Structure formats: structure tokens, C-alpha cells
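First, one chain by itself: the form predicted alone, in C-alpha cells.
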Amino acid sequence: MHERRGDDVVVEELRCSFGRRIVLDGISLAVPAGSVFALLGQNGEGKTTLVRCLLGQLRPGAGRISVLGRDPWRRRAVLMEEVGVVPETPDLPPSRRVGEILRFWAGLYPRWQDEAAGERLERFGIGLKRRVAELSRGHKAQLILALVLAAAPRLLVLDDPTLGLDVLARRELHEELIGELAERGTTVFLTSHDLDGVERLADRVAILAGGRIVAGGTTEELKREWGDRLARPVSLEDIFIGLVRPGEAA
């Protein structure tokens, strides 16, 4: 594990809500510099609602938000310098070219690196004449993958990176997010559907339901607990459903 340098990540009793329906009741939780912090819950619960806040694109109702020391609602532009975002959907134009997606981006973040690049996207068969239309989803995620880490963020943020991705694409989008976080330290703030790739990546867990934040830890702390519970090695799964549908739990 890296070296703890503090917090990148502060959030402190934060409310959000849409009209009458709360979303986020009073959570806080903490990413440890160089850590990968996965954010686990149900759809609804409210993880993207707090991505969104993390990024600067939603003002909560309350608390307090630190993201590399700095408030994101106040400080975004300044923020998204450092900070590398792989979203639920790649959002790229369809008709441009890779090769005209990699120098856009290159001309927007003062420590790009363009061999890195270059060698990521020729590992995975991503041609740079290619249109991004003609692109599967697995190598669209790899592409806007290469194309942040590229910019050398000091944290990265991924938004549920493998949902609607075959079970090769994921594992390749983890192998590819393993060796890099082993060469780097990034700090990385995970949502994800897929347990057992979290488990094979982050080290820190917290479990939303019902706005609140019902568990959270390091991953070993929270299999050994309910192991010793149960009376039985467990997995994140069996953590996850025990919490949020503990009626199904075995």
C-alpha cells in the first residue's frame, strides 16, 4: 500500500435532496492519499448524485466537501487540472478520430503525456485513424481510460467504468487500472455494480443505502467482522447483499 500523505478526499455530513426526496442524508467518508475507494449501493441510492458533487457539478444542501484541499463547488476549474474522470458513459463524438481526440486533449492539461498514450491505446488495437463510432464499448472505455490517465491526475474519479461491458472487457479495464495504480499511487474514488472487481481493486469500502453510509472500511476490516460473524470467510458480495437485502443474505 502507498504511503498515507492525508486525505484527498473529505466529506463531512453532506445533505443533498431533489424536491422532497432525500438523497444523501448527512454522509461523511474519507480517501486516504493513494488509496482506491470504492463507493458501493443500489441503483437510486445516490452514488452519482455524491460523484457529482465530488466534481463541482452539483451544489449540495449542506456539509463540507475537500477534494485535493480545495472545495469543488468554488474552486472546479482550478480542480479538474488534477482530477481524471472516467464517467458511467464515455461522452466522446462519434465522428471524430482517436488520433483528434488525443491532441484536443493534449492542448488541455499541462502534464500530458502523449508516449503513454500512444503505448495504451497500441496495446489494446486502437488504431488512431479509427472513428470513435466505429469503436466497441470495451475499447471506448479503454480509450477515455488512456486518455485520462494520460493527464496525469492526482485522483481519479470512476463513475460505474465496466457497467453494460462484457466479463473480457472488464478484466482487461481492471488489469489495465491495476498495473497503473501499482506504477502511480493515484488516488481513486470508485462507484461500481461489479463486486468482485472492486474487491480485486480497492483496499477502502463504504456501502450506501437509504442515503446513509451503512459500512465502511478497509476491505480486509470488513470481510474479517462479518467472517467472524457469520462463522464463515465471506466476500464483498455477501457484505453487500447482508446490508442492503438482508432478508436475502445466507
Second form
Amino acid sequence: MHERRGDDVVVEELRCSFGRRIVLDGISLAVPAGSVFALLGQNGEGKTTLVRCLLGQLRPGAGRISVLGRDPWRRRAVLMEEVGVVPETPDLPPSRRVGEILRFWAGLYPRWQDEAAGERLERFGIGLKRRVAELSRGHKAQLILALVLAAAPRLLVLDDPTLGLDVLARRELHEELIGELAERGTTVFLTSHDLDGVERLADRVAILAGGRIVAGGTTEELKREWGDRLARPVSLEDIFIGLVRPGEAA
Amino acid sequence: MRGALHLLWFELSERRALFAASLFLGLLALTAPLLPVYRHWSAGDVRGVAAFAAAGAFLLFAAVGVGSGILTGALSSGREGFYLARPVGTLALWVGRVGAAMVISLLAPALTLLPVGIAGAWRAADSVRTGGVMLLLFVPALIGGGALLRLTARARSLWLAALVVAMVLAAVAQLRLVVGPAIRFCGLASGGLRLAPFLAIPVLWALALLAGSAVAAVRGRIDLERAARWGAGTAVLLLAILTSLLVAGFLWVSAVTPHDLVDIYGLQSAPAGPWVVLSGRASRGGFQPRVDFLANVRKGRWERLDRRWGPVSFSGDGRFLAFGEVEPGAGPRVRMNRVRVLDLSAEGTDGLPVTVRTLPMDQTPHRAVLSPHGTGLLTIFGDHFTVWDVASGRPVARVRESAGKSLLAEVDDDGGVWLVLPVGGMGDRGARVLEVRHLPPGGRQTVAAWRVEGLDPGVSVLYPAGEGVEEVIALFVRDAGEGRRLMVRRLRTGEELWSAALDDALTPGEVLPLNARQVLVTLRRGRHGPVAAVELATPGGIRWRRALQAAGFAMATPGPTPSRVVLGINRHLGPGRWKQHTELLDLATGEGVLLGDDIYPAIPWWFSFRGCPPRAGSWGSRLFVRNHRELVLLGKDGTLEPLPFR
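Next block: the form predicted in complex with the partner chain, after the form predicted alone:
Below is the whole assembly, all chains and molecules, this chain first.
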């Protein structure tokens, strides 16, 4: 896949393996600036591995990655000034207080918006003196999102952010994201199992299976294509099942 | 760097409770004297030791437990992504963490010591403090090593085993090949780099292990297995390379030859024959180890006595040499536990003397004395002595006797022992009565042979005659109310051979026998005053007297011809400053010819227990040290030629 001007994320022929197990086997994709890109796949298909490669945390075995025009492995520190990350499992130091983490982040990001962070935390009902370990799973996800958005990132990478959240917490997170996107036009790279949520948020989708991208394009294109094939209106869930369990979709 | 400092502060603030705990521990140490078990101890000592022990334990805990956890804890527990998602370079993250680990490991123990320091109990724990300083030097290595071990264990990597094996091998190699020899042979070395081998080791470990942890962080990032592989691999490689370099470097600086000598301070010539043992400091690469060489001045050959430690003794005939040395492979301990006897007349294939016997010792002898023909060896300890049969290598007598106090100790070829001991427990300088005790061959205890009373308390230095080794004589200066007299007696019977009246205006100093019938006596102005003159005593009385410019002390040895004597004079110029020069005196007239400044004869400057002086005309009588560092030989034409060592 050739990089186009305006693509914030470009992945070409990416391969990654752990020992003998090949996790990503020639992945190529591109995420245009300002779009919301969702990477779907079953558990263990390599979504988090791909995210870690994009963030410069894991070195791929082969292939090329460009994030905001930079090689994430070589230029990770510079890149992270413009990339916000919400991990699959909240990894905040559990013994620290929210206020301490806020100050730590504030000192690292050049475009830090202290007021925005405070406002969001107040809205989420997260007190500055509470320790991370005392927060619920939903609050932890909201805390990270508040921190990430206060750094005003150009690219937001969300690795299954709604994992383990109840319906209300999931909806609050989505609303926060939609608001952010509407306001700033931030590019989003999202992995998720929450297909309903993805359908609401994403304008581009890729489905990962067997270490390869088995389907990709705009959400509308995919739905139209699969609707024609199955001769009925389809959802993302139908397409996903159709790709990973072909017999069930039919 | 801003990111590193930011992270450092973040990590420190997370562990601030540690500082409070360490301070509390220090306050607790102040109360240690209240424990009943310490009620008989000095309160200051107990506080000092308790505080240093607590600080040491805290340092270990802080470095290995907390410090290494700061370095790799997040990666091991899957929270490294939190830090890697921040705009801080991977190396800066590592630097910040190492900085935090170092601050905690050093500051926390310092806080433990603070209350004791304020209370003024520092001085009570000097030895513990020395250990603490050594521990401090290893803090970076403890942090790095702990981090890598934790990382590889968490990753369940085979590199854990490789790392442990490499650490053990490196430690063993450093202890056996560097630390041990450095303590045994170079501990007395001087110069700026004296401590270099010891300081290099913690630096080496810190470099290898911290570099390993840095590479683990930079190359591994979030991948635990990869971090373990790169980190441990780097540490193993660096440990191997740096240890090899250290060992090779140390072997090079310590493999000195006589050409590297910068100071010869110990010299003992064989009474006959071309052999000499010289001790001194050599210098290579700024490192100045203490070294001993056995040299053949006729052939210019030499051998490094690299384990020598303790007494040296030539047999009276100059054919055998005995010297103490440490057991090979004894680790870093300083312990002389064997005596080696060499046959100087038998050359091995390398042209050097062959070892005829190695005698194991239970403890360190104070002195070793070979019999006139080297068949017997006497080893003297503080409260007992042992007689050895060199041929069989077995002890033939072990006697409880305070032989360590003896002013003269001789062993006959048949194993008989003669000791000259002060009576009444007085030291050699205060002895007024001396008793000669004898151990007959095969005997189990000594018997009194004879005694002499009324000795001048200022003079009690005794020598074997050095000539006619069968006939050992003893020399005394006695003040029997009729003025001072030099007395020369047979050691075995006490029979007086001859005596001579000495100058009464000056105080007799050293008694320097040239042979059985000629004794040079130095005369001082007062008991501890400078040497003002020397006179030659013979059976016919004082033959001549020669005034000297005030000298600190003087020494004499038989000359290159029987008609001459070598007189070395040492003048004190001021604090720490001495000047030596040597004259050749005519034995008939006492007239002297200056041999040269900064030249002294090849015999030790100290007078006790020096063994037989070289005989007149022997190699030893023609051998001199020039400028403290060079051995020169007096030729027949009167010129001094440097010895060519090969």
C-alpha cells in the first residue's frame, strides 16, 4: 500500500512473530487524517500487537510503519507528544493519586490543557486525591481518556477501551469520544470487540484474521458489498461473523 | 534530560515513605544501648555499630529490592506501556529510573546514619564504616544486577542461567587473579594508582550490569523476553570482556622485571656466590606493586619470587636460600603458610635454581634461619620454634620457648639450636642480662648454656661472625664499671676470644663484625644521637678511629678485597629526607675513598636478624644500589657498572 498525502497511519507488509508463532503476517493498511479507523478481530488475532508496533513499543520483524510521518520505533518519544493512547488494560500506577498522575502528565506534554483535564475529571466524578487502585474499571478508563485528551493529540490510539465496561460506562466513553472528534477532528485508530460502538464511531474498518487483513474499507462500502452478497441489510457484526465464521453468516 | 528528571522525581515521590522509614531506623539505633544485652558496652559504640548495620542492611534492601524494582518492575508487571506511551526517550526513561534508584539507595542509608552522626557516635564504628564505603561502591552494580536477575527470572529465560554463571565466573576470576594477588603483593604498593585494581572492580560490574539493563530497556521496551535476552546477553558479554581486560591489565602491570624497579628497599646478598634477593617497588602504568626478585648477578639472570612474604635466609655457605611464601590459590588472604628452600648451586633447565623442598607451616613464622650448609632450618614463631630437616621436609623438633624475643638465633647442621635471649622479659634495647640457651640435636627442650651480665643497655645487637661459619661468635658491649668493652665470645661455650676497650666519651652504637678478628663499632653522641665516629676493634685493641660528619646511622660490610671495608653512611637532612653515600675504607689506616653519593652497599639497612654478611671479595661485597633503584657492581678498576638483567 502506498502512502498518500494525508494518511496519518501507514502500515506496509508488516510481519511480527513471537518465537515461532507468527502473529502478523504481511499487514498493510492506511488511516487517513481525521478519520476513525477500527481494527476488528477475534481475541489473539494480533490487534494489540499491531497497536504496540504502531506506538513504537514493539519492534516488528519486517515491514514498514509510519505514524504521523515518523518511524515509531526510532522516533517514539517525539511521536508520543502527538499521540494519545488508551490501553486495553488501564496501566496507571495503582499506588499513585489522580492529582499526582495529572501533574506527571502535565509536565511532559507541550500542549497540555490543564483546565480541560480538570473539567473532564470533575464531570466523570473522579477526585484528585483518590488513588488509582481505588477507582472502578470505568473510572480508570475515563481517567486515562481525560488525561489523553488534555494532551491535545493529533492521533488517538484506543486499544479496546471499552473492554470490561458496563453499558453506561461504555456509552459515556463513546459520547466523550464523539464530542472530542466533532470538536477537533482528531484521527482515531481503534481496536474493539464492541461492534455496535464501532459502527457508531468508525468511518473505516479492517478485519484481522489469521494474521492478515481479510477485509477493509469504509464502513458504508463494506456494508453495501456484504448486503449485496447476502441480499439483505447487514450490520458490522454480520460482516465480522461472515468473515471469521463463514458458515454461520450464510 | 527534562523527561529523565521528571521521571526521577515521579519515582522518588512514589517511594517517599522509604525516607521516613530510614530516618526512623536511625532514631531507633540511638536507643540500641537500652537493650540489656549491650549494658556492658560503650553506648557510643553500640549506637555507631547499630546505625551502620541498619544503614548497610537498608542499603542492600534499597539497591537490590527497591532500586532494581524501579528499573524493571513496570516491565515485569506489564505496566511498561504507561511509561512508553509518554513523550520521553527510552534511554531517558532508563536514566531517570537509575537516578531514582541511586538516590534512594544512597540517601535512605544516609538518613539512617544522620541521627547517630548528629549524636557524634561516628568514630565508634571505623571498621564498619570501611565496609560501608566498599558497599557504596557496589551500589550501581547491585541495582543493575538485581534488575537483570529479576527481569530474566520473570521472563523465565535461559539467559538467567547464563547471567548467573557469568557473574560467578567473573567474580571468581577477579578474586583469584586480581584481588588476591593485589592484596598479597601489591597492598603495600604506593603511588596514585595503588587502589586502582580494587576500584576497577565495582566500576566494571556497574558498567556491565547497568549497560545490560540499559540495553534491555532500549531494545526490549515492552517485550519482556526480548528485554531479558538483550539485557542479559549484553551483561554477559561485557562481564567477559571487561573482566578479561582487567585481568590482562593487572597481569601486565604486575609482571614487572628488575628494569621496572623504582625503589629498592630490601637487599640481601648471599654470604658467598652470586645470588641476591632484592625487594622493592616497581612501576608499570602508574601502578607500583611490591616485588621481590632472586637475581644471579654473575649471569644477569633473575626470577620473580611472586609469592614471597616474610623472612629470607641464606645458608652460611651461600648455597641454599629459604624464604616464606603464600600457598598458591589461597585466595585474597594474606597468610604465609609455607617456606620454600632453593638449591642455588643446582640450575634447572631455565638456568634458575631448583626448589629442593617446600615446608608447610601451620602459622606465619617471624623468622627463618638456615643452618651453615642448609641441611637444617629453624622457623621461629612468637612462643615456640620448630627445627626442620630440609632433606626429608619433616620437623624434627618443636619447642615451646619465647624464641621470638631472641636477639640471635642459629641452627646447626645437625639440628642443634642456639638462642640468645634477654633475661627478665626486657626487650632487646633494655637487656642487661643475656642468656644463651641451647637445644641439643633431637632434644625436646632448651637448656641454659651460659649467660652474660652488666651489658650496656644501649647496645645489644648481635651477629654471627659471617666468616668461618662453623665458628659462630657473639659480640657484646659490656659496661662493668671500668669503661665499655667490646667482648667477642664463642657462641657455643661462652669462651671469650678477645675483648677491646672502647672510646668512653662516645656511646657505642652498632657492632658491625667484618670477621672473627675485626669488628667495626659506630660511636654516637648519646644513645640516640647521631653517629660521630667509627672505630675498628681488634684483639690488639682499637686499631684506628675515624670521625664522621654527623650521620643518622652507618653500616659496614666486608669489602671487595680483604684489606678494605665498605662503609655506608646515611645522613638525615630533614623530615623525610636522607642522603646516603658509601666509602671504601682501608682496614689498615681507616682512610676512606668516596665511592659515590646515593650509593649504598647491598646489605639491609636494618641490623637485626640480617644473617651472615657477604664475605670479603664475594659478589655481595662488590654489589651496590645506586639512586635507590639500580644495582651496580664494583669492577676491579674501581668503576661501577650497572648489572645487565636478561
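Residue numbers count along the first chain shown, from 1. Just so it is clear, the structure is predicted and the values come from calculations on it, not from any experiment. Rigid core: the largest C-alpha set superposing within 1.5 Å between the two forms.
Handout entry: Did P94 shift 2 Å or more between the two forms, C-alpha, core superposed
Key = After core superposition, the displacement of the P94 C-alpha between the two forms reaches the 2 Å mark, so yes.
Problem - Yes/no, R131 Cα shift of 2 Å or more between the two forms with rigid core fixed - result: After core superposition, the C-alpha of R131 moves 2 Å or more between the two forms.
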